[in-house]
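As a starting point, one isolated chain is supplied in structure tokens, in the form predicted on its own.
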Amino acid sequence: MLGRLRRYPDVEAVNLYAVDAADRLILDVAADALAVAGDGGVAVIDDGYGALTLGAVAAHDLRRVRVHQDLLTGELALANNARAVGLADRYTAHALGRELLEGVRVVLLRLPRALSGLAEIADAIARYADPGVRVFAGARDKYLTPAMNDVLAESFSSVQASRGRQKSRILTARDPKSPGPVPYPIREQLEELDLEVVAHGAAFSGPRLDLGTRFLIEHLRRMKPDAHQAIDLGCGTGILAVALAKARPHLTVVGTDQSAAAVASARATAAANGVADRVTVVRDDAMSAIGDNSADLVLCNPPFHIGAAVHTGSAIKMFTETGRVLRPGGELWTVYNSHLNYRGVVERFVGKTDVVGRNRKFTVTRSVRGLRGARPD
């Protein structure tokens, strides 16, 4: 059954998988527990494109598994695949809190690579699952630290690391500390741009101002000044959204992220920075539910990861909506690794680019959507 999964909506490519060795390793590792843990106690958080929940569901007859995903993505190719193998009707989709969590005696997890999301995520489950629950966390050896067993420890009074195989290994969490105060979102405020940031565990960059961010608001004045519907793509904790709504009252903007962290973060954010009524942020996959023709600008730090593998394709899937959603004369204004020289790519979809910054490492372009659009033959 796991070999029939795919990652659609997520891209697809020869060298990425909807299952790896890792998730038939937490599948395996946890098979005791999941035979004895029942209808409702179980949950599965981080579900890359549905192998753990799917794969627990069919081995052990399950029902009313409990499940988290961060990702957009993830979450729809999650459904897509269920109904594809016909247990669609075997999970319910939660929030990261104690819906999710009430109760559950078994947690399936990847390990994200934040080790803020982990805390997070640990700090959730110590807090609300049964005291009798099981923790099985895993992913790729190379995706493994040592920081990793520390964050979990901070949650649980006994962390063991499995034997590896297939270059993937578990963590074992059991015997939840007694919690304390709740310790996410945290806040902290950016004195360079005066405003207040809140940020979730699984956010990208955290509380922080990232380089790349940072070096595109520095060219905040030159964008667009005639606009009046902006989109901050790929939001994250709503830096860019905010700062661009302060610098221009008459200005709306939207907001959009996959990760379910980084609209909860990035919400907040404008509502401590008194912005939350021309700020709206949806959690949505590129732009897929905004219109044709309905922005005059787009900013972007578009990510060159998809989930652990080093992949273009995101981006490029972020250029193309791009072309679709701004309206003629609308502009694009990117920053990126300089090394990845997205300028033709961006070209190519969106319309002229010039770059307009350039430091060691990032590379600021500015495209204009030209009257017919730039979408490729």
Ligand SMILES: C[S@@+](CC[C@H](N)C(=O)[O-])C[C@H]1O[C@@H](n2cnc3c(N)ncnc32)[C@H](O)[C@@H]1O
Given for the second form:
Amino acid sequence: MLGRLRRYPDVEAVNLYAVDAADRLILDVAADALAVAGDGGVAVIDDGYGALTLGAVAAHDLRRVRVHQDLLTGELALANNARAVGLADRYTAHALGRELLEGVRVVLLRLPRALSGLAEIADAIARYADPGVRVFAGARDKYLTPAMNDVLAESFSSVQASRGRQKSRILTARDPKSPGPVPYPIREQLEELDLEVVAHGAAFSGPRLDLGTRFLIEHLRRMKPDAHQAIDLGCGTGILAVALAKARPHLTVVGTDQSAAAVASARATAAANGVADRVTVVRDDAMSAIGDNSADLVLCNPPFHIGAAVHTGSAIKMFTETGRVLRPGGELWTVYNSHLNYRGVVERFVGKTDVVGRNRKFTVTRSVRGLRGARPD
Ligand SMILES: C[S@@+](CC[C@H](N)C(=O)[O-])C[C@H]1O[C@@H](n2cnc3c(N)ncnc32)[C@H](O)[C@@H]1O
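With the form predicted on its own done, generate the form predicted in complex with the named molecule in the same format.
To see the whole picture, the full complex is given below, headed by that same chain.
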């Protein structure tokens, strides 16, 4: 069954997989615990594309599995895969919190890249799950760090690493410690922007200002001054959206991000800075819910990872969508690590592109959508 799973609608490519050795190892190491967990006793967190959820359901005939996936593309892929294999009624999707975890005795977890993301998940499990809960957290060896044990050990008295298999490993955690005050989201004042950032654990860059984002914000004044409707594409904690809304009182901004943690953070950042009436945040894969020719200005600090893999697929998807969503004459402002050299890509998918800034690490470009569509006139 696992061999039938697909990544769609996430980027599909020869070197990107829907199921990997870490998924199989988690399912094998957790098999005895899953066999006795019972219906409603299992939660799955950050399943990539459904391998953990559907693998556990199929092997142990489970019902009422509760699932949280930070990434929308993973959530949609699980739903598609579950339909394809006839198991769509065996699980429900939830936000990270009490509803996901109350009464749960077994948690299968794909370790997130960000330690702060793991810290928020570990705290939630320790806080809300059954005191006898066992956590099976796995990843490929190259993404595991000793710090992950330490983060789990902040919430659990017992953390053990499994023997490796096919360059993958499992950390097993049990005996939850009694939790203190809820640690996330974190709030921090960015003095240089006079802006308060609110960040959940898995949000990009946490409560800090990313260096690329800072460089892009330096060009804020020049970004299409007559714009009324702007989009912060891949908004993370919403710093770009909120900085723009604060600088331009007549402008509305839609922030989009596929990460649930990012969306919750950006909404809270907008509220903390008094611009929630003009900044709307949606969880979306790129801009699939936004109409053609509907925006004057798009700001984007694009991702260069898909999950753990360095891949330009997400950025290209975002630029393609930008060509569709911008009105003729609308502008895309983007920043990227100069070695990635996205200029040709944005020129192709959006329109005529100029480099407007370059420092030792980053390049900022402005692309203007042509009158006849994505290709320059
Ligand atoms: C480099 S971060 C920039 C975040 C934020 N704009 C900033 O400047 O701090 C890229 C963001 O794109 C989001 N992202 C990646 N793929 C996406 C997709 N397909 N649709 C929407 N957002 C996506 C990530 O979750 C991440 O928050």
